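As structure tokens, one chain now follows by itself in the form predicted on its own.
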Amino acid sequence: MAANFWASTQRLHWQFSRETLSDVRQQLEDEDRNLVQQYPLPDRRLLSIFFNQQLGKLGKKMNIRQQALATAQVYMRRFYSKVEIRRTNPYLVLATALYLACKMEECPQHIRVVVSEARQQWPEFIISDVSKLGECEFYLISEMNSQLIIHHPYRTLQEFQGTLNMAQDDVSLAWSIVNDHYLTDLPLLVPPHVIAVTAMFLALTLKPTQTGLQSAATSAAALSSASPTSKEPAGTSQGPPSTQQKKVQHLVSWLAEGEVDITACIECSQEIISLYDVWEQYNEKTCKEQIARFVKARGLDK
């Protein structure tokens, strides 16, 4: 097991540029052009929201901890970067990813328990044959080249909260933002420590007393002006700053003095804010119907 992210298979084999990831997905769709046209699907982020909610319900039944759920989401995102989703039963893949993630995160569940709970939750898509999940497990492992160790942002978040004197409310919000980033492509694009820093920044700007996402988008501009030679914290304005503004200024100053990729933090902020914008269009019924259409039509539920 690689204790260091920089030497891990995650960085060496599962970190893409946006262009590369887009090309990989486009190639998958080009190979199955008729299938893609016959069974249109919602925005990828809306599907991710649907899968996340379904995974959360399944995990809650078995008291699965958050890190295992996060690992399962990364497995699904990796798998579907190699396999066209319309060629699979996403419900079986979801249950299998959770089963495998629990093994890797040292909170294993018996295969019969996972199949039983999954069948109760999705009776029209999951059969009671445990061998199906076993076969799917080998499929996932094969497509991920047995590279199953996942480095998450949670540890970095815990390490930095003391350094930045973050209040518990801020830490809790940052933790939620880290959870939400798994609904985007960010786990395949940037290192986990960048996600942690971005979550802390957004946690300090996404406040009920402010203007929400607009405030975060505006505040993100402060990051772009941070540099190692800055004499004052980015975003400094005239007049006495509020406690929250001081926290933001402290974070930006800390970033300017460190080695964190500020450009990557800005892009991550924009990606997460974009997720929250598109979330307003989410419709569970639509996602479920469009997935069911190709699963049933192609007999993938058998």
Second form
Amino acid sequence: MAANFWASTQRLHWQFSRETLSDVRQQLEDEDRNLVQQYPLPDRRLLSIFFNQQLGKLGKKMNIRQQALATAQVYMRRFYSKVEIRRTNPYLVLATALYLACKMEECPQHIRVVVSEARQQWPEFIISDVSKLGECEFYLISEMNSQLIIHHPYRTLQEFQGTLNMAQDDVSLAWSIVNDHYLTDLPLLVPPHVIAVTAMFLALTLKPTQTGLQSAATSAAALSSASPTSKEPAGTSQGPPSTQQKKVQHLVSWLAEGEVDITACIECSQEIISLYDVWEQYNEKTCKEQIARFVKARGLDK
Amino acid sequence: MSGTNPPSSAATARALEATQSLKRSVQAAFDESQDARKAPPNNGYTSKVRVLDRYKVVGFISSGTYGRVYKAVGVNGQVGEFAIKKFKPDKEGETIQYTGISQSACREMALCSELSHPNMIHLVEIILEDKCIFMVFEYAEHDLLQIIQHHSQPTRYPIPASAIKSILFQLLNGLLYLHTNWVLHRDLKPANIMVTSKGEVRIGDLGLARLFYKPLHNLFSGDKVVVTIWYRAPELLLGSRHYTPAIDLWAVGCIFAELLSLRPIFKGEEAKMDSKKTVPFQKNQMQKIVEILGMPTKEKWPGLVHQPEFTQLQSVSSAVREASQGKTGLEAWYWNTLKSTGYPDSPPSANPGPQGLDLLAKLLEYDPSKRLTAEQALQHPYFTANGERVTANCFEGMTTQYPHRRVSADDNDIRMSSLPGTKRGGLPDDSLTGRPTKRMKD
Ligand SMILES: Nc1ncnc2c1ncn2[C@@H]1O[C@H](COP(=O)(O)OP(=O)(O)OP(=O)(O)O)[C@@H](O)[C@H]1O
Ligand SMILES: [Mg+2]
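Coords for the form predicted in complex with its partner chain, given the form predicted on its own:
Everything in the complex follows now, all chains and molecules, and the chain you saw is the first one.
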């Protein structure tokens, strides 16, 4: 486990209780009540799905690795816990978060490349002026108090693979669950290793036939049917149940050794499962339109 | 200057006068931002905090690779002295534009915000204002370069053994903190190691530092050349892309040696990049190391033959400079150095002694996997020899008063010219420094 997570700014300044987080957001909305009423937006998670899909497309064109995308998502979430989204051009913020994340994750991209790719992807919302993105970078860094180092669950997950002797299939399912958690508030609520454990746990309690899932959308149904608290592995079609059971037991006993807060894990899995429920309401078009409304009306794309 | 006298009042008055006159020009550098603030652009970013509301700039300290360092005092409730590192954006034509923050500045901002240790320079805050980044640090009155120079001019006299011990201990302590937090400094050298007026050592300049844990990708991609050449570890000189904490420990060894001898131990000349921007083999630097340590062998360093530039070693002469009377090169260098710098033989506490040599040899170990780690180095008997304890104040018991850091308004301050990596003036020989090539624009 990252020995330094405990002293990190992520733990000290960017982990909130659910109550605090919702207070903070409430306050933001209260300060801009008119704006908020005038421009309704979908559920935050649906917006996150939209942003993530957009980010994924942009990242794919530039061949950017997952960890940088994850960092960009955390930057977005942090930023929007301090700034009312309707005061910003989310597309610009998205591109900027990615640009900054790439530098911090040691896969830097030239600012011109980011701007031109972003402009290609969102011609209506991005002008080809690098200084806009440069300025937004100042905004982002300033709101995050220059606290740019992000601890991700991926490392813990990798350690598990070794110490708990996880099968590749389980690990890749867990990996995609970790990817999905960035669509929720979990990165602002729980430490990364709790996410990793939860993802592992969910991966093991899922039906083995569901292993190898690529996208969370398809795993939604499977996950929502899996009870997070159930220690019974679901029925199997591959491999004897005893193996699967053993793995879960192994994980559970490891948990019991006190390394990880089990209640936190349970809450965490509930959060992820409810994400998969909400996902069914996702509608890209709505997100796009509702964002475009305030961006255009307020000239934020200029 | 004898170094033991406090500055005369006349000198103080003169210094004050100079300070007054330079205030205007230095202040001007900050005023640019004030004017621009009057008309914030539509929807634009404006800083909530203004540098000049909190700090009054009293002078210019140094011009580095990415910007300049100023001395300031706090105002409006902010108390104390500060060093403000200002990163300038690029100019496009006449007007200053946002062009994206360099990766090195990003790392420095992020790491300084994350780290906190008594032996690290303390970051007070970062202000992003009018296209410039201002990193506000606690002010450190001295740095090791300045201390070394004070002991070499006009007459050479040794830095007390107890002070060196304390400096080294604090330096290693700070480094241990960095390494346990997965941070490589990568640019340790005397100019980047600050000392406060209370004798506390503070590691500074994290401009090249980076995290090394990230197992998810090739950690060694990106910048090719690291560490000012005189402090560069042999594995880097031999083309290794595998940066490990050991490179920082090599630099500590070089700094230890320099504190003892008051001169860089391996003062090589940097071979410049050719027009194709390929990084040349640093033959001269390697030569300087071999002259003292002897040729590395595959018996002592099994990984040697796998170094990318291994074959280049053939071009390096294997003659050892000072080896004599059955002593290894380093041993000979060490005892000659102690003698010529003027360390007395007694009392034992006044001399770095055989334990000092042993520690030095283990820091200047060719094989990076055998080189001491920061943790091991801190356990070395050198620090407990003669039943002494290491002092927390490296100046404890000293009569020497080091001069205050020079603060000036002049860009072409020649004080530190021609030192690799200390790009302090716009002098032509600064092109030799290697710094600009290291911090390639990202
Ligand atoms: N906190 C401080 N207190 C006093 N002086 C400082 C402080 N920080 C930096 N300086 C001075 O400014 C110089 C340059 O600072 P720093 O090394 O951080 O910048 P840099 O741009 O990396 O410079 P360089 O390229 O010369 O290494 C230092 O060598 C030191 O003389
Ligand atoms: Mg420096």
